[in-house]
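Next comes just one chain, in structure tokens: the form predicted on its own.
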Amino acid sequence: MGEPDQQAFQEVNQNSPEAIPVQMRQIEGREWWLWGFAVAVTLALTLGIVSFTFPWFHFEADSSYWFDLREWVRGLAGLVLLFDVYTVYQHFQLQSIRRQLAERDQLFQLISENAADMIALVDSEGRRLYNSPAYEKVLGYSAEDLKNTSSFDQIHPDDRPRVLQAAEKARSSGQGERVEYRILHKDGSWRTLESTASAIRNAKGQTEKLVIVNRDITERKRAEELLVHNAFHDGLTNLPNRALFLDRLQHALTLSKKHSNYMFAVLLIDVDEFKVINDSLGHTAGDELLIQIGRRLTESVRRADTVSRPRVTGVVEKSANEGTLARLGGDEFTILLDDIRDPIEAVRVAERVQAELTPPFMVNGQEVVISASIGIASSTTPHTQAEDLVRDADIAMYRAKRTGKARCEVFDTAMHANAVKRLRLETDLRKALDQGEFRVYYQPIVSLQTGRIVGFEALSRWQRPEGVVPPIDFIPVAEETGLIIPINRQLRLEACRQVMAWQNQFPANPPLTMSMNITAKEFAQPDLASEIGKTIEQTGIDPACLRLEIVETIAMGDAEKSGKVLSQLKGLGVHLSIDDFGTGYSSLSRLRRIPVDTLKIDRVFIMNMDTDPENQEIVRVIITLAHNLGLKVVAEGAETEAHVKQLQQLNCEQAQGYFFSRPADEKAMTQLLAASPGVRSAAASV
């Protein structure tokens, strides 16, 4: 309680309904003493005066006798007058004390009847002697309701021992400790009170009664509980958040170290392509979808027979779904499967979760179908920290995504080693970008009609101190992390400057061209056309000499989005090529509508066309299709003279591959250009 409440409590202690009668009895005793003393003095004076009439006081009536008698009478009269004055003075003193007591009694009435806090007076047995009107305002009980009940009757049974202990301490020490407890409201609900007791002692110093001041702190406690709840629960789904989940997981991990037969598992659930849903339907719809996912997962966990089934001695039982399901953030959810019999149970629960998420969700009147990738980590691990287990589940989840999505993967030590290797690779990639370790290699593109080099494809190579890193080892990671964007930005600048230098050194008609790949991450950038436009402006390259290659799956993906981006790029004046054609899911009707100039046949068809008739037929169909659509064809992977002759027979315009040259730096390519037009024979030694 605050300082004003302590002052009010002191006033109540001094002016309680029991303290005031004690003071009144003291005043009454003082009055009786005063009037008794007055009567005794009056009788003594009267007796003294009357004694002059007694026979033995009869002397001769000479002048001295009467003189002495008069002096005696005057003296007695003076004493009576002084006594009367003293009596009147004492009377006024008593009246003043009565007025003070009346004022204090009135003050007590004002405090007790108008105070928001409840004031009670109880005897040593806990019987109610007085309850302020606030009891009825706060708890609904009238004075009549409380008259025949003990002060402990409405206290919650679990809290009574603490209240009794505090009351006993107040009786022994005179001042009780502040105590919080629950008390029953007349409507059947429970309220929380904060209480302080003070003792009233008798003349012997014994505690006869207790004055108790109670404050209703129910709303404050609810606010505190809400703050605690919000600190450990997700504001959107109301599920436990990362902090609470890690706390429960740490408890389970500690328990597994103490009990060898105690097992648990962690499931990390990530919604596949949730960003697409967010971008297409909006963040409000995305939030609504997350809420519905949380509800389905909750129901799924509640039905899981492997959840919350304590079987290990010493494990405290907890209600189903308590702390087992949580939202870590974004579209990631976690489930703690507590006390499982076998790790395979975690896989079964994961499959059930995926089945629960399969039916469409209704979001803003629209059906939304989702899938989820799930990573599983079990307690059969040497880890001692909860964060490490979540990391393992996260690694397994990402493996599930990389291997096709909508599936689950169980973490193993090999995953951890690969994850550490990948993390190291990501770190090294960032350092390499800062330190300028990326080099541009070039592979020539040759005209199959003239045998001359007509252009080059620019390729990134990572030149580390210990050697060149193969593209397959770092390009996928660079693409996933987004580092491919600054890497390719650097490649475009250098490649455009280089082809302009070759054009000046080796003039041709038409001039040499430069091809470069546009990755999925770059294609998704809204400012892609603007970035390439800046490169053209900075280098001064003729846009017609720039060939941008986009893989088939990207170009034929989202019709509206890809068509818009391709149109923006085409507006720059560059040529567009569909890369790796034949490996995707091209629609012939869409192929006619997109603004591309060239098809590049994937190397997988070219490499086997001399030994596989089916591949040769596929290549023939692609070349015929492209020519019918007015497109040129470039064949990748031409490694033998047989490949080149077959492509010439099929009227393929251009080719690139190891038969002409492996990718190499600008010096090697300059030498190759200088040796043209005998490029085919000169390239064999490169």
Ligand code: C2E
Given for the second form:
Amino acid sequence: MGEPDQQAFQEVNQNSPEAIPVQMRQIEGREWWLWGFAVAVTLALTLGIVSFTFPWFHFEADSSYWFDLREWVRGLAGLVLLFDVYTVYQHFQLQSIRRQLAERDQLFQLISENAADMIALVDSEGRRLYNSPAYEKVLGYSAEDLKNTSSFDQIHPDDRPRVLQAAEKARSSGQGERVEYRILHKDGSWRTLESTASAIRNAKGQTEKLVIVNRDITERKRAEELLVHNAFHDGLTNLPNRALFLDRLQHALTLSKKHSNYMFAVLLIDVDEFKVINDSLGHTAGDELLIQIGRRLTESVRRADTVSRPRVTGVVEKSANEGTLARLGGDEFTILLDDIRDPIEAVRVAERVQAELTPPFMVNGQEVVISASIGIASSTTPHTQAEDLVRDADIAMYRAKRTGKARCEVFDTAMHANAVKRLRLETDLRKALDQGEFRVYYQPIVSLQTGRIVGFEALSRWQRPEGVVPPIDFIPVAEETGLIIPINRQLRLEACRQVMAWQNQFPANPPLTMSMNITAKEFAQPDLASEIGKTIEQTGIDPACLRLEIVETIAMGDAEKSGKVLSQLKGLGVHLSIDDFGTGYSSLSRLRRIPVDTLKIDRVFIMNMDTDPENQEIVRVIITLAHNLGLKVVAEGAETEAHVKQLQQLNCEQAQGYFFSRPADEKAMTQLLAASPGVRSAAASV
Ligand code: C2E
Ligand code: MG
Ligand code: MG
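What would the structure be for the form predicted in complex with the ligand, rather than the form predicted on its own?
Let us now look at the entire complex, which starts with that chain.
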């Protein structure tokens, strides 16, 4: 189809599909008349000539000559007749083919006019011959707009070579490959099309035109891109997620192995006490806080980025922020600090991040102050896997948490060894719990007025084949892993039963008490009070004989929350003690308001009391303070007679320490009770 074809198409375009058969029938009608006329004329002429050969015409001529001529004329007339019949037959055929072609044409017309896909016909030079109306609907261009442009004009320059290649292939093989490309919408935006070209060949087999069917796949593409984006980004903060971060990190790690002057660091940032925030303000507020933290970190990274890049030119080719800051999950964020000179730069960035997170956040109209612990691992590592590097940063971060939070730690090999040890301990602890390797030891608490044992503190011991493990070596790990909860549940049950047994065996007034330690993890458990309530119910112990020890830092922590938990516990009728008093920061007004009964002075003050007058002064102040607040005092760590005497002079009510007994098992304690002055054995009294 050349220019005339286009005209034909445009003419056809102007006519409605219904008008075409009418027009065609008119032309065909005229044609029939012409053909009929031609056939009738030839027949009439032939018949006229033949009629001369019949006897009623007598020519004065040689009869043999006339006879021959007559035969020739009749034969010729027969041929003309046959020719006419064949012509009419041919005409029928031709007309039927024409009708079929017209129908097909009409069908193509209908399809192309109504299809949502854009159908174009271009010549071998790419000039437009026809564009279906869908072009205007999808791309906004009218037929007039398209007339003056080539079919390549609106294609994105980057995609043109691919489209040309596909067109070339269609020309040579007849069928082009499916190709995706971007095309300019009239409004200036880019749309994505999927297109296939097919060749129309002339009689010589040369490709004259291409029919191109284009489908607008912009929305599908967007949906696909969104899916890919979602697979690699965190839904809450829209920051890259773990998968994308690990991919970038792996890339950096591989690069650092190839280029010795290329160095990077990984910063693992964990928000301190995020769980507390989440539990107290609710998850929606927690989410909002994470979004805001993400924003502040993005800002830090942007600034760190301008400081730390680019030095090794040509080595790192990626956008500044994408992949350098990620949310690994929960309250854990991570930064890939690219192309640094010295690991100390990472520490500086970590400090900046901490400073950035210091100003209060406004969440639901409430000010929230947070801190973060940061672990740093650098590319100076033998690791080849990104995950290993993140794990190193994680170990360093845990160390930062353990050594006081709101700090940053750089990973070193000793840390790794510790981490391995810790991991083994964790596994062993789980096994120990299954195999019942935990024992309860008891340490007596003695009245300093009467010298009698008034109660015990239950302390965990881990009975391993190689010896007894003290709590300092396993309680922190049990606490971190949450194993402390089942361990202590068991201990409480056993200790309650034990004290009831002793109360029966050694009745006293008031009856013997049992002190138990509550850790931070337990204290944060919302069902702590009901859990302890269950133990009381299960064992039938008088709750007044139960003393729950909560260390000062936890009891004095988040005012509202700890006050609530302490009141719930107090509601059970148990006795509450503040353990290790003097090591934390207690506010006097808080101390007055919380429902505690006893202060347990930390053993460091007692143990050094006789040698350090300052400690003695501290003990004296604590005792006076406690008495002023109407609280009783228990001194821990009374190791010598001198300690006991001094405590008696200071009016301390009770003491616990090696001077009386080291913690020991139930059997040893029963013997001690039996021998203890002033403790009457029930059996003996009978
Ligand atoms: P704590 O609650 O302050 O327990 C008193 C600790 O002081 C015990 O250490 C005890 O053996 C030690 N102690 C008592 N008198 C003396 C003394 O005269 N000199 C010295 N040097 N130490 C003395 P232990 O049993 O090693 O427990 C250490 C800490 O572990 C406990 O401190 C407590 O916080 C925790 N803990 C122990 N068992 C458990 C348990 O079953 N559950 C929980 N949650 N914590 C426990
Ligand atoms: Mg204690
Ligand atoms: Mg203590």
